[in-house]
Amino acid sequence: MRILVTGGAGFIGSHSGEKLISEGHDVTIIDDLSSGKKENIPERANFIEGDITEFDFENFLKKEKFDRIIHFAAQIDVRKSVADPLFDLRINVEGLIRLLQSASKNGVGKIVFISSAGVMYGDTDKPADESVAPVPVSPYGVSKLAGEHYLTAYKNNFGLDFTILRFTNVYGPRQDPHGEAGVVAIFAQQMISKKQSALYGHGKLQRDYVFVKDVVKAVVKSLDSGSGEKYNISTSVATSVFELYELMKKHFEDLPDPLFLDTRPGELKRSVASFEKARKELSWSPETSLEDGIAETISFFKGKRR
């Protein structure tokens, strides 16, 4: 298939591009490189530097005739969305609508939309499934939910198919410390430099960490499955920040003791999602243990440092 990956120079987008190319697909990446990196782009991918809020999708999609679009490009910083909600709106909503409008006119078979489980479900006592009513509190979360609704509207009105993937905290090689699950990259870089790490919420905050290579498998499966559906891509396992730190610490020696700090405003205490629907309908389950994923991630950052 001919596949367009927006935001394909980023952490998860670049891994997805590599996987798609390895399976024989023709991949084109569009990225404005505001957070993505040129060195992340797979060698055999076609690359176009462009901003989704300005790019001429109309003529481009008419000319290129893509079978699928995987939409990673987004503003993902929660705090930035609070400080500048109009900027968040412009990228996450206006940018998406421009893409959907052109895709619906030019024969694109399907959009795979990357959403977020954490901002949808808020604090969770048990793994939240897709039936839980979304409760986004940040402009970023609102923009992602709006995107999900726009996808439904375009399917109902124009027949443009979609699958929504709600990721929990994705981590792995190439992770950006400023991304949603940036704590893994932050800890890795601090530990390599022998710097003190800060554990917010006194290390008690819990997250659902899913390895990037497992996430990519879900992206590939959704190319031809899950019509009009949304899926959590997660592990259903809650891991505290302290547990994560201790797991990562095993790969280093002579580290300074961490600093335990109060929870920052707006941070969730516990965020974990159920992947049962993805298991049943996409035949997807996470395969990489946190121990193995962390080991591979740390090895990457150590190699990059050298």
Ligand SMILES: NC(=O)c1ccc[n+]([C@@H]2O[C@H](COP(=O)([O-])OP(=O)(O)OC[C@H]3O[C@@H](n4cnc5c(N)ncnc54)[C@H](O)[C@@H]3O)[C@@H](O)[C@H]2O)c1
Second form
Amino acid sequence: MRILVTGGAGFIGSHSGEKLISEGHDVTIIDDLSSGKKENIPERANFIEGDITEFDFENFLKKEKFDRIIHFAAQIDVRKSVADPLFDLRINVEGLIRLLQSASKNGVGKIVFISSAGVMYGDTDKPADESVAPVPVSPYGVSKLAGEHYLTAYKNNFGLDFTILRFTNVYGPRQDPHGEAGVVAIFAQQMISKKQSALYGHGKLQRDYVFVKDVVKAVVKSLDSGSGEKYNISTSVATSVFELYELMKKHFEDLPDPLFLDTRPGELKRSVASFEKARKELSWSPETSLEDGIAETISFFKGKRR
Ligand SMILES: NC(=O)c1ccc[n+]([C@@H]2O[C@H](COP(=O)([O-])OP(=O)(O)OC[C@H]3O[C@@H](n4cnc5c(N)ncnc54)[C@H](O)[C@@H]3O)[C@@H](O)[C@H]2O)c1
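The form predicted in complex with this ligand, contrasted with the form predicted alone above:
First the chain shown before, then all remaining chains and molecules of the complex.
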């Protein structure tokens, strides 16, 4: 298939591009390199440096005739969305609408939209499934939910097919340790340079960590399955920040003790999502244990440092 991957120079988008190419697809990436990196772009991908809020999708999609679009490009920083909601809106909503508007007129078979489980479900005492009513509290969450609704609107009005994948906390090689997301990447970098790590919520906050190489398998499954549906892509397992820290610590020696700090404003206590629907309908399940995924991620970051 001919596939356009937006945000394909980023963390998850680049792993997805790589996987799609390895499965024989013809992949084109568009990315403005605002957080993505040239070095992440898979060798055999066509690359266009462009901003989805300005790019001429109209002529491009008419000419290129893509079978699928996987939409990763986004402003992903929750705090930034609170500080500058219009910036978030422009990239996450306007950018998507520009893409949908052109895709719906130019024979694109389906758009796979990358959404977020954490921002939809809020605090969860048991793994949330897709029937839980979304309660986004940040502009980032609102923009992701708006994106999901726009997909329904474009399917209803123009027949443009879609699948929504709601990821929980994705971790793995190439994740940017400098952003707000990505505690695994942040800890890895701190541990490599023997810096003290801060454990917010006194290490008790729980998250559902899913390995990037499992996530990209769900992206591949969604190319031909899950028409008009949304799926959590998760592990259903809650891991506390302290447990994560201890697991990662085993790969290092002589680390300073971590700092235990209060929960920061807006942080969820427990965020876990059920992947039961993806298991049943996409035949997808996470395959990588947290231990193995962490080991691979740490060896990536250690290698980078050398
Ligand atoms: N990382 C996670 O845990 C997680 C969880 C849930 C959902 N997601 C979603 O997955 C997607 C990918 O996230 P990621 O973690 O790989 O982040 P990332 O920042 O590595 O990837 C985003 C990519 O989009 C590009 N981009 C940003 N604005 C753009 C614009 N205006 N035009 C073109 N390209 C632009 C960036 O340069 C970057 O390469 C995002 O949509 C994010 O919301 C991520």
